[in-house]
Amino acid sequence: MINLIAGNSSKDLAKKISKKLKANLVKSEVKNFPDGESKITLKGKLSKSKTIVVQSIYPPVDSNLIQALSLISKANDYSTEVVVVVPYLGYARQDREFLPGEIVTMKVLGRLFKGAGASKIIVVDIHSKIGLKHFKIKSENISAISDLVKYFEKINLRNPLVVSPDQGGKERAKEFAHEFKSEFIALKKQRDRKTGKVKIKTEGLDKVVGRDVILVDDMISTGGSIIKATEFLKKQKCKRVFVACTHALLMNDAEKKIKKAGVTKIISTNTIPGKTSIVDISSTIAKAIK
C-alpha cells in the first residue's frame, strides 16, 4: 500500500485524494515555538512503499514551503519514490529576471525540492508553466478547468460568456469555453510593473450586453484585476458577472472588495481552503497520481 502524508495546509484535500487512491493516510501535527520555527510531528507510521507528500504552498508560505520540504525529507527516509503535489505553488510568479538583480526564487524552490528528496511534483494551473524548468525532476501541471466547468454546468446562466480578465489567460478562458461549449473573449488590460496599477484598454463590447458572464483566472491574490474587469463589463452592460478561478488566495479583504464591484459568485478550487472553495479536485489529483 501507497504511503499519503497530509501537510498542515491541505488536510482536507489529502484526506480526499488518499481515499481515491486507497491509501495508507499519514496525518502530520505542527506546533510552532514562540520565535516562529514549525516542530513537525507524523501521526502514523510509513511503510517503505511509495510516498505521496500533498502540502500547499499557500500564505504563510514561507512556513507552508519549509513544512513541505521536511515532510519530504521524512519521507525520503523510507521510500525510493516521493512524489510531492502540491495544489497551489507559491512563489511560481518569480520564475524569471523580470528587473535587472532580481532572484528567480523558483531556481532555488527548484534545488530544494531536489536536495529535500522529491522524485516527482505534481502542481495544479501553476501561474506560469517556466517555472516549472527549473525543477530538475519529473514535473507535471494539471489543469482543474473541467472540474469548474462541470461546476458551471449545473448554474443556469443567461446566454452565458466566458471572459479573461487579460490576454495572458486568452489560452485558459479559450479552454474553458470549449469545454462549457460557449464563446469567450479576453481584455486587453495594462499593468504598471512598479506600481502595480491596472487598465483596460478593450473598447466597449456588443458580446457583454445582456448576457451573464464568467471571469476566469488561475489565481486571485488582492483581486485587483477581477474588480478592473467586473466594473468594465458592467459598464458595458453585462447582467451578472461569477468568477472561476483554481487559486483564490483573496488578500487583503479581497473577497468583501470583488463583491463590491459587481460579482455574483466566486468560485474556487480547494488547492487552498477556504468560503469559496467549493469544487473539489482530488479525483483530478488522484488521475495524475496512478
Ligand code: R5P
Given for the second form:
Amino acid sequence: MINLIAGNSSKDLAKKISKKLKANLVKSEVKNFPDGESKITLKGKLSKSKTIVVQSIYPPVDSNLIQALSLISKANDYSTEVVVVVPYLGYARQDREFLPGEIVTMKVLGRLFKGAGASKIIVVDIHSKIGLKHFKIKSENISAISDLVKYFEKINLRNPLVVSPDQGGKERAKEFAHEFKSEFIALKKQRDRKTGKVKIKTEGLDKVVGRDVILVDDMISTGGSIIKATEFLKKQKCKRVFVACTHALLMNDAEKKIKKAGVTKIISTNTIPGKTSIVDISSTIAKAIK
Ligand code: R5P
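And the form predicted together with the named molecule, for comparison with the form predicted on its own?
What follows is the whole complex; the chain from before opens it.
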C-alpha cells in the first residue's frame, strides 16, 4: 500500500486524493514556535513503499515550503520512492531573470526538492512550463481546465466568450474555449516590472458587446490583472464577467476589489483552500499519480 502524507496546507485535498488511491493516509501536525520555526510531526507510520507528499505552497509561502521539504526528507528516510504533489507552487513566477541581478528562485527550489529526496514533482497549472526546467528530477504539470470547464457547463450563460487577461495566458484560454466549445480572445496586458502595476493595452473590442465573459487565468494574487481586465471589458459593454482560475490566493482585500470592479463570481480550485475554491481537482491529481 502506498503512503500519502497530508501536509498542513493541503489537509482536505490530501484526504480526498488518498481515498481515491486507497493509500495509507498519514497526517502531519505543525506547531509554530514564537521565533517562527515550524515543528512538524507525523501522526502515523510510513510503510517501506512509495510515499506521496501533498503540500501546497501558498502563504505563508516560506513556512509551507520548509514544511514540504521536511516532509519529503522524512519520507525519504523510510520509503523507496518519494513523489511530491505541490498543487500550487509558490515562487513559480520567479522562473527567469527579468531584471539584472534577480535570483531565479525556481532554480533554488529545484535544488532543494532534489536535495530533500523527491524523485518526482507534480504541480497543477504552473504559471509557465519554464519553471519546471529548473527541476532536475521527473516533473509533471497537470491541468485543472477540464474540472473548471465542467463547472461552467452547468451555468446558464449568454453567448459566452472566453478571455485571457494577457497574451501569456492565451494557450490556457484556448484550451478552455476548446473544451467549452466557445470562442476565445486574449487581451494585451502590460506589467511594470518595478511597481507591479498592470495596464490593458488592447483597444476597442466590439466582440464582447452583450456577451457573458469568462476570464480564465492561472492565478489571482492581488487581483490587479482581473480588475483591469474587468474594467476594460465592462467599458466595452460586455454583460456579466465570471472568473475561472486554478489558484485563488486573493491577497488582502483582492476579492472585495474584484467584486467592486464588476465580477459576478470567482470560481477556483482547491489547490488553495478558500471561499471561492469550489472545484475539486482530487480526481485529476489521483489519476496523475496512478
Ligand atoms: C500573470 O501573468 C499571471 O498569469 C496572473 O495574471 C497574475 O500573476 C495574477 O496576479 P495579480 O492578481 O496580482 O494581478
